[in-house]
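The chain below stands alone and is given as structure tokens, in the form predicted alone.
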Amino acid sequence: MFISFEGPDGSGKTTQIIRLVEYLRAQGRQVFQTREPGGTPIGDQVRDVLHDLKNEGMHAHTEILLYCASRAQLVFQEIQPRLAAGEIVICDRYADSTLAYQGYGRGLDLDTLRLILNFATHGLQPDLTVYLDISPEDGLRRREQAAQHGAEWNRMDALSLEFHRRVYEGYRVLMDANPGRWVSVPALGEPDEVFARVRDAVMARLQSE
């Protein structure tokens, strides 16, 4: 199974992917985790390009183009490999990112964008998408809070409310137009309540395949 994570920034994921992946490997499961950009050490090389803040100039074309192609490298490098040989794919972010950042949050040109990611994904899907639901001002203070304490800011982060809000509001797209895919789950709330629910969410679709 391919399972994905997507929210806004600061909606939790990595936090909600690592207990995930813990618990599913302490039933004897099978799970490779990893994220976008990156996950190889050519994706982790343009990550680094994508994220830095001294790159505010970068044309939104190439920003599109370099997350597809960590994510070429990664779908056909980690991904679909490990699928062939029957392990659970548990990623931090996909595919429905560049929908939502670059589609409704720089306006790009949707039907584009979905040619592109086809290409770069050999039309792979995720099987079930967890979507962690937190408004745009909750997420950037989470991400501002942690940032004082030594996390990452980058060049995404630092992007303008309005943009985090047209991000968001593309995300609801995404899911009332694939309900079948995508479970939302609030992010707001003791991690454990979270976990709780994500947990949940997962292993129904788990137990149904």
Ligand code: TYD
Second form
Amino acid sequence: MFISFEGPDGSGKTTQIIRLVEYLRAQGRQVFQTREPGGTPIGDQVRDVLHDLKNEGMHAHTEILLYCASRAQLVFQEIQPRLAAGEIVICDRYADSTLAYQGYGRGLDLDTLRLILNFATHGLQPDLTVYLDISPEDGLRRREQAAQHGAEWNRMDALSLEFHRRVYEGYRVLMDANPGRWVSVPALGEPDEVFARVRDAVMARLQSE
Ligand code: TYD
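Let's compare: the form predicted alone is above, so bring in the form predicted together with thymidine-5'-diphosphate.
Below, the chain from earlier opens the complete complex, with every other chain and molecule after it.
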């Protein structure tokens, strides 16, 4: 089973993924946890280029291809072999992030993006996508607070609130187009409360497999 997590910046995906991985492992399940961009030594080098605030001159097409280059390496090197071995794969962001950020956020042609994504992922789609729902304004507030406590502030964080609003609307369109794959979880509230919702959604899906 392949589970991706999506959501605006500041939605708390990473915290929730750590808890879910612990929970599933405590049940004796084999879980592989990874993230995008990155997740492999080659992908981590690409991540550094993508996030570096010095690279503000990066063309949008370059950005897409770099996200997809990192993703292709992750799919072929890790995700496909782990799924073939029967593991649960949990990925912090996947192809939907490219549609939301580069497609809806930057306004790039969605059909072209889908072709590139299909090539990069070998057509591999998640079985379940957990969406952590937070408004762009609340997400920004959380990220600013985290950055004051030493968290990374990257090239995408630095984009305008308008950009992050388009990303948010884009996620809604993606979810509405494929309601069977997505489960939306309100992300505001205590981490325990949010986790209970994430856990219930994932367990319901695992038990129905
Ligand atoms: P990261 O520090 O991993 O943030 P988060 O914890 O919110 O996932 O940064 C990833 C950033 O890259 C985030 O702003 C979303 C963006 N992104 C894209 O724009 N396109 C993509 O295809 C992916 C995977 C990420």
